[in-house]
Amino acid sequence: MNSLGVGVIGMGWMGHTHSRAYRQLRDRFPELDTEVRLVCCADAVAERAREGAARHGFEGHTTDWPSLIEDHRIAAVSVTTPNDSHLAIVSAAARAGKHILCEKPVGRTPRETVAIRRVVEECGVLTLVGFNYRWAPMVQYARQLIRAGYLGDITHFRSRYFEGYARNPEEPVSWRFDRSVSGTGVLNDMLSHTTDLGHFLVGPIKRVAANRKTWIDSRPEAGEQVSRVGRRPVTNEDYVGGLVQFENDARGSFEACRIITGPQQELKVEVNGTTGSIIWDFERMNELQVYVNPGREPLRQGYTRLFSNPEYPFHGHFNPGQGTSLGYEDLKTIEASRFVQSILEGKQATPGVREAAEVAAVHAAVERSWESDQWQEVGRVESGE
C-alpha cells in the first residue's frame, strides 16, 4: 500500500475538519489504496497545535509552519489559516514541492490569488481549493442533468448565501471582520462558494453589477468579559448583492449576508433552462428539486423532489441507504479524496487554484462595481502582493 505524508497548517475548526477527513479516507475511499499519514500539524498557538496532534494522532506538532513545510516526510499540506497568511504559506509550500489543499478564497485579495496561481504553476505542484459544496451528491447530479441537456439552454441562475452568524451586534470581533486579514467580508467568506457553483453549473461569468452594505460597523473586542472591553470597527461588508450575466448569455442574481435573521445556512442555487430547472439548498443538502417538461405536458407541471441515494455521485461511499443523509464533513472527506487521488495519479484536479483565480476575477469586478455603481466586465486580474 502507498503512503502519503500530510501536514495541516492552522488548527482551528477547519484544521480539525481537514484532519478528520484525511483519517476517514482509508475507510470511505479504500480504492485509493494509500495510507494517509498525519505527520505534523502547525498552529501559532502552541496549545492548539498540541491539542490537534493529540486529537488526531499527528506524529508531531509545531508553532513554526516553515519547519512543517521543510519536513521531508510531508508530501502534501492543507492550509486552513486566516486569509492574510495564504500567500506566504502556499508560496513556500509550492517552492518546497508540496502539493496543496487550500481553503477558499485562497488569496486575501484577487491579486494575491492570481499571485498564488502563478507560483504554484511555475513550481508544478498540484492544488485543490475548498469549494466543498460542489461535492454534494445532488449538486454533482444537477451538473450531470445540465450537461446532458435536460434543462435545455440555460437562461437563469439565482444564488444566495444567508447565514446570520454575525447578526448579534455584541458578537465579538474576529479576523473575518478585519479587511487587513480577511480582505472583503461576505464576498470572500460566503459569495465565493456561490460564484464557484455558478461556474460549476452554468459556466464563466461575463459581467456583474453589485452593491454592498455594512450594518454593524463596530464590535466588542474578544475577551472573557466582552461587556467590559472596548469596541473595534468592522472594516468589511456584512452584505453583498447584485446581478450577473454569463458568457452564454444566461442572466441571474446573487446575494450573501452574515447578519440576516431567519436563515441558518441557506446556500441556495436555482438554475432555469428552456426545458427544465433545478433547485438546491444546503439546508436540505440531500434533496434536489427537478422540473423537466420538454413538451409542456399539463400532467408534468411542477417540481419532483429527489433524495440522495447510492445512485448519485459519492453517496455510496458513506452509506447504502436511499434518503439516508450525508453531512457537511462528508463533503470535506470527498474533497480530501479528490486531492489525494490527484496526487496519486499526478493529474491536476478541479477546483484548483486556476478555478479560484476565476472566482477572484469575478469578485474583482464586483468590487469595481461597488465603486462605480455600474456594470463591470470580468477581466484579467494582474498578480501582485
Ligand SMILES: NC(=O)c1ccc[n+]([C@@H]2O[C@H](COP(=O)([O-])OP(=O)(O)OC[C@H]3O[C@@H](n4cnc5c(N)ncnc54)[C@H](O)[C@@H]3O)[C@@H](O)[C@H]2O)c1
Contents of the next structure:
Amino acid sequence: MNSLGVGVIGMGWMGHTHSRAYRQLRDRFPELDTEVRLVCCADAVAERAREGAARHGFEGHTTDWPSLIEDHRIAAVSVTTPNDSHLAIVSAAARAGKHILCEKPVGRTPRETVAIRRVVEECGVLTLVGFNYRWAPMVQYARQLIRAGYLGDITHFRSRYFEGYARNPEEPVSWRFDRSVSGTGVLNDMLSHTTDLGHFLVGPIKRVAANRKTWIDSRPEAGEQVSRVGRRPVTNEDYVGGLVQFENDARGSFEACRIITGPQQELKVEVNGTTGSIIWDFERMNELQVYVNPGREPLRQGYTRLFSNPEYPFHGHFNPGQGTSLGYEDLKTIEASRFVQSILEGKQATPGVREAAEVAAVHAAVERSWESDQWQEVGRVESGE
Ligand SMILES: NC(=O)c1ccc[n+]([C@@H]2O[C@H](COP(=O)([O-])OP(=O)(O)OC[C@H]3O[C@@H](n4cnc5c(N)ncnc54)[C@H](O)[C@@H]3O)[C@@H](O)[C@H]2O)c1
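Previous: the form predicted alone; requested now: the form predicted together with the ligand:
The complete assembly is shown below, putting the previous chain first.
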C-alpha cells in the first residue's frame, strides 16, 4: 500500500471538509491503495488547530504554516484559508515541492491567480482546485451527453447561483465582505463555481457584459457586544449578473447573489443545443433533467428526470443502490480522490490552477464590464499582486 503524508492549512469550514475527505479515501476509493496520513494541520488560531487535530487525528498541529510546509513527511497540502493568504501559502508550498489542493478562487484577484499558476508551473508540482460541483455524478453525465453530441450544437448556457446566507443585514461582517481579504464578493465566492461549470460543459468564454450591486453596505462587527462595537462597511458586491458569449458562439446569462430570499443553495445550470437540453440544480444534485429530441418524434416534448444511481460516474463509490442520494461532502471526497490519484500517477488533473486562471480571466472581464458598462472580451491577465 502507498502512503501519502498530507497537511491542511486553515481549519475552518473547508479545513474540516478536506480533512474528512482524506479520511474517507481508503473506504470510498480502495483502488487507490493509499494510506493518507494526516501529518499536521495549521490555523492562525491555536485553538482551531488543536481542535482540528483532535477531531481528525492529525499527528500534529501548529499556528505556523511555514513549518508545516517545511515538514519533510508532508507531500501534499490543502490550502483552505481565506483568499488573501493563498498566494503566499501556495507559492511557498510549490517552492517546497508540495502538491497542492487549493480552494477556489485560488487568487484573491485574477492577477494573483495567474501569479499562482506561474509559480506552480515553474516548480512542476501538481494542483487541483476546489471547483467541487464538477464532481457531481449527474454533472459528469451531462458532460458525457454533451461530448457525445446528444445535445447537438450548443446554443445556450444559463447559470445562477443564489444563496441567502447574507440576507440578514444584522448578520455580522466576516472576511467574505472585505475586499482586502476576499477580493470580489459573489464573483469570487459563488460565480467562480458556475463560470467553471460553463467552461466544463460548453467551453471557453469569449466575452461578457456584466453589472453588480451591493444592497447591504455595512454590517455589525463580529463579537459578543455587537451593538457597542458598531458597523463596518461591506466593500464588495452582493450580486453580479450579466450576459455571456462562448467561443463556440453559444449565448447565455449568469447571476449570483448572496442576499436573495427564497433559494437556499440554488446553483443551477441549463444547457440547450440544437437537438437537446439539460438542467442541473445543486438543490436537487442527484437529479438531471434531460431532453433529447431525435427529430423524428415531433410530439415527444419536454424533459425526462434522471436520478443518480451507480450507473453514473462515482456514484457507486458511495452507494450501491438506486435512489440512494449523494451529498455535498461526497463531492469533496471525489475531489480528494482525484488529487491523490494525480499524485500517484504523476499527472496533472483538471481542474487545476490552469483552469482556475481561465475562470479568473473571465472574471477580470466581468470586472472591466461592470466598470465600463460595456461588453468586454476575455483577454490575457498579467500576473501580479
Ligand atoms: N469549494 C467550496 O464549496 C467552498 C466552500 C466554502 C469556502 N470555500 C473556500 O475555502 C476557503 C476557506 O473558506 P472557509 O469558509 O473554510 O473559511 P473559514 O473562515 O471557515 O475558515 C478559514 C480558517 O483559516 C484560518 N486562517 C486565516 N488566515 C490564516 C493564515 N494566514 N494561516 C493559517 N490559518 C489561517 C482561520 O482562522 C479559519 O479557521 C476560501 O478560499 C473559500 O472561498 C470553498
